[in-house]
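In structure tokens, one chain follows: the form predicted on its own.
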Amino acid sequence: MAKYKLEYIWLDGYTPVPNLRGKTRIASEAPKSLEDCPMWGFDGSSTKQAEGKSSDCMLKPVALYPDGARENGFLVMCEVMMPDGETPHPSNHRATIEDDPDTWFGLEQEYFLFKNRRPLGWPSDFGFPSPQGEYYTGVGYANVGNIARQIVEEHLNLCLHAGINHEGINAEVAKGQWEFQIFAKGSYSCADDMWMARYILMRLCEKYEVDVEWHCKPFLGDWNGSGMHCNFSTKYMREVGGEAYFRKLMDAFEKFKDEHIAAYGPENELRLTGFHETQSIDKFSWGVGDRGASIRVPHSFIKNGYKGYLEDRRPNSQGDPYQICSRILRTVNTVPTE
């Protein structure tokens, strides 16, 4: 009789950046839906989510994916709950997202691949590669190497097998830096998929003895940092919109500027300097097609009567997708609609 491997995956209680955790549950039947994935307990005292004298926490499955890296395998994204199984744990930021199936998010995850504490393709001991210029969307060993291309292609295939909606992948501006983009409909789905895609990438890199560096500015100097630009729209933005509504929306984003920065990932001041396609961390701005603004407004948005999606360029690569999506939706929902 076949046995099935269900990898339950969750976020721990570390701050300011939670770590991914996972453990395998063996099942006699393949799960057809989340209803076939029961809640499961774990030792919260080992993940900074409980004390040893009362260590039980619960995993609540929220998304199910086929696992292309394992025979008879499945990946189960989970929320962390208190022992009663009903109360969200304080570390559970997914529970703070307002449920709205008509909100769409797209996240652009940038990251570096590291080996021996250096980005792939950099000089092995000290110094720097040639300056930025030809690496972005580049091709050829001198620009992207070989192991990196192999990793990102395998990661793409594993994510597509899992049903994660990748919109694309590319080499990024700095050498050793890459990006993938995920789009999903519904206020939770894109963040669920992003965390799962991160897990798949980190697990994949184990066999190559390579680490994924999520930090937004792993090297100071004239090198692009890593962001996680967040594209977003609501049904009202897509179907009604209008200039008056848009300007009120931008006023709200400026009003809650500090709250957004607090949710957008640690040490963002190293990245949001006003250079390398960023706005300064202490300022808010928007601009049509402006990659140096806090909010980039696509030309199509204006041409379509101020309707469509917007791009918040401030979230960084290490940010928690749950907190990012939650904060954006909360701000959008402060603006009245007609």
Ligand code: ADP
Given for the second form:
Amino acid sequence: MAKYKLEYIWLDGYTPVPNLRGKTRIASEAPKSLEDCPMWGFDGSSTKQAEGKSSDCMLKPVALYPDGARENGFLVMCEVMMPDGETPHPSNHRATIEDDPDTWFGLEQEYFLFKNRRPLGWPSDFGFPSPQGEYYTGVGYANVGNIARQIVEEHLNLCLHAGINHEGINAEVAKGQWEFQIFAKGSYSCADDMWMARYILMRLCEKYEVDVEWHCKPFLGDWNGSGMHCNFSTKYMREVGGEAYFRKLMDAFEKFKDEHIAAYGPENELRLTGFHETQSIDKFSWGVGDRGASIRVPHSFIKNGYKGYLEDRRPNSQGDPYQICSRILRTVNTVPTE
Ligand code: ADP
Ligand code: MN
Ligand code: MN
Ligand code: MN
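Moving from the form predicted on its own, what structure would you give for the form predicted together with this ligand?
In what comes next, the whole complex appears, and the chain from above leads the way.
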């Protein structure tokens, strides 16, 4: 009789960036939905989530995915709960997101693939490849190497198999840098899918002896950093909107500028410099089609009477999508709608 492998995945208590953790639970029947995935426990004293004396933490399944890399496998995204099973653990930022099925998020994850502490395709040990220019959306061994594309393609297939709503992938501006985009409706799903896509990528890279470098600025100098632009819209923004509401929204984003930066990933001052298509970290600005602004307003937004989605360009590649989506929705919800 077939047995099923359920990989329970959660975020640990490390700061400023949590690590992904996972362990396998064997089941006799394939889970058809989340209801078929019971809560489970783990030793929180090994993940900076508990003291040794009272080390139990609970895993509460929140999203279920087929696992294309494992026979009879499933991936189960979990929230970490206190031993009572009901109180969210302090490290559980997903629990801070306001539930709103009509909020939509699109996240654009940039990252580097590293081998022996150097980006794939860079000269080994020292030195730099040719300057940036032809790598972005490039083709050919000189631009993208060989193993990189293989990994990126396998990752895409595994994510699509899992039902993650990838919208696209592309080679990025620096050599060895890549991007994928995920879109989802509902205030939790895009962030759940992003953490799962990160897990799938890191696990896939193990067999290639490659690491994913999530840091937002692995190299100083004239090399693009890595961001995770967050595109967002609420039902009100899509269906009512208007210039007056938009201006109030931008005032709120300006007011909570520091709270946003605090949620947008570590060492972002290295990346948000005002160069390389970024606004500097201590300024807030918005602009139509402006890639040097904190928030880019798509041309379509203005054309449709200030309705649609906005792009916050500040979140970085290492940021926690739960904290990012939570902060954005919180700020949006401070603005009254008529
Ligand atoms: P960029 O030029 O910044 O790379 P893209 O068009 O690649 O822009 O990405 C924009 C993203 O915006 C899309 O991938 C999608 O996920 C997201 N998006 C599109 N429409 C909406 C919407 N109504 N609400 C939220 N996000 C959206
Ligand atoms: Mn993009
Ligand atoms: Mn990009
Ligand atoms: Mn973008």
